[in-house]
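Here we start with a single chain on its own, the form predicted alone, put down as structure tokens.
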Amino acid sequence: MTSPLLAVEHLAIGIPGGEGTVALVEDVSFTVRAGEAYGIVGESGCGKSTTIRAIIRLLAGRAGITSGSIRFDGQDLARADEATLRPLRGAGIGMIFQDPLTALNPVLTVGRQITEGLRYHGTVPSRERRARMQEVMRLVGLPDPARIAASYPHELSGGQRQRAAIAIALVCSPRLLLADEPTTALDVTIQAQILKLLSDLRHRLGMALILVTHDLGVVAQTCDRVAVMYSGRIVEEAPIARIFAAPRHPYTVALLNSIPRGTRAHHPLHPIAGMPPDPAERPRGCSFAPRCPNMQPACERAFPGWTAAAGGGGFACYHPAPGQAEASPDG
């Protein structure tokens, strides 16, 4: 079997606190192979955008990486330094990054915008950018290229600013894309056009993808494998129609059945009681105890082991489902 294209092997990332370091992600490890579409899916605050954000070393504030590795073909990032990474921000691995309007900058063209990644990498002659620029644009769904590269972010739609961050992120062909919850703010007509974009361009391009989403509804339309997270650890992952048909982890489950399905008459909503936990003060065990209906006080005492599950994946859990859900990937 070929290597793959990304390996990320007992990622640790945290943050100096008071009292030592704050984990906000602990032993986090997955594979994504070349062409391949994975899904990250938790609550706010689980830690996926740190996550895919630490696989190109932009962490925010004082965050770092305290162990782990991150292999992208075969060169570890985790321990690169500068001078390594630049050369694969964009042209190796490009990124889509939340809320397009405030990730635009406002003072420039969004053309000049587009073009910036081919003119700081030169992979493209200065004679040829704009046709490139262009063919990105006509690549992402954009009409009339010429007058919106001459436009500012804030003159185009919710759709259009999202179509162009797609845009920037791929103009110089990376084998890689991280999307970070590319369809949060846009409207569900729109947020289907952006999944079938993305879908198209993986496909079409040969390009990995890894989507960060709260929404498993988004990760059924567009993964092929799907990694669930909560409280800084990733506690399940499946190929993307076992994750519906047969999820083990009680959070997995809980996950499918919040999902709003026909009327509330007929399909109540079973919201998740409680709240994760603060990274500060986790506790010793599974942090998902606290909100577990199967909770025994073996949960509490030790986060479970990893138990390997028959064609992929597995899960962290002693107690888990026993592989039947009420949900299922087309809702």
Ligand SMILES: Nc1ncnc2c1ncn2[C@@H]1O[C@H](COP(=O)(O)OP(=O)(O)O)[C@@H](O)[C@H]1O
Contents of the next structure:
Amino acid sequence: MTSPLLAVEHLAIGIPGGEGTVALVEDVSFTVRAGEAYGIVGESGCGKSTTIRAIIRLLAGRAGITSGSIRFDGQDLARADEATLRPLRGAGIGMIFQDPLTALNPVLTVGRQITEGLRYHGTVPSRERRARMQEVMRLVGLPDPARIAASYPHELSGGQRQRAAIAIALVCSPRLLLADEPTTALDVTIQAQILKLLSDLRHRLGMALILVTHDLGVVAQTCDRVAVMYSGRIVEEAPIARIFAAPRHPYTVALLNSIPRGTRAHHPLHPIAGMPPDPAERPRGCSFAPRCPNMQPACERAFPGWTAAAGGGGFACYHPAPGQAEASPDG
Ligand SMILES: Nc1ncnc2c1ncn2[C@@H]1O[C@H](COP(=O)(O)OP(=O)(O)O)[C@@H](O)[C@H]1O
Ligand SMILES: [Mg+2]
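Moving from the form predicted alone, what structure would you give for the form predicted in complex with the named molecule?
Shown next: the complete complex, the earlier chain at its head.
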């Protein structure tokens, strides 16, 4: 088997606090193969953005990597210096940030922002930049490239702005695209178009994708495998079909039950009773225990170890839902 394009191992991210470091993300490990689409799903505040921002080392505020490694194409990005990271951002790894409205610069034309990466990395000669800009605008389905290139972000619709943000991320042909809630701000119809666009682009360009979302329906349409994050950890990982057919972690089950049946693909998640804990106030043991229907006294003593699941992936739970083979035929 070929080595993965990205291998995150035992990643921990923290912020210095009054009583020592507060862990935002703990012991996160996953791999993404070239061309693969990997989903990261979980409620707001579970550490999804923190995890993917760490990959390109753009953590906000005082947050920093405290341990673990992030191997991309043989290099450990967790320890890389700025000189190593600079050429990788954009050209090796592209990023679509959570809020496209704030991600775009309001005082620069869309064309200027799309070509910025080409200027920065100097990979395309200046006389070819315009052609490359138009090519990538066509690729993301922006009509009338000349007019839109001369426009400012506020002159575009929400869907066009998101396509522009994708064009900016793609202009240097990254091998891995990180997309943080790329459709959350959009209405349902546009959301479906953008997801289809991301899938098409991935196949056409042979690019790997990490898609972060709070919506399992979004992952279902787009990803090959999915990690479910809760309170700064991956609590379950599975091939996409298994997560819907036989979720093992009670949190995954709760996420699935919170999507109305029949219309799963198009509904945002309805919150599960209670909230994920604040990173500074995580309970001992399994942090889902206070909200978990399967909770037993042992759950509150230590975080459960990882159990591999049949068919790939696994879960961290003492009292998981039954697997496919164990489930009763009518259950
Ligand atoms: N730079 C930071 N400083 C302090 N707390 C942070 C920082 N970044 C994220 N957090 C906290 O870490 C937790 C996870 O945040 P985030 O990764 O944005 O979650 P998600 O993307 O899953 O909604 C939240 O409780 C958030 O408040
Ligand atoms: Mg986020």
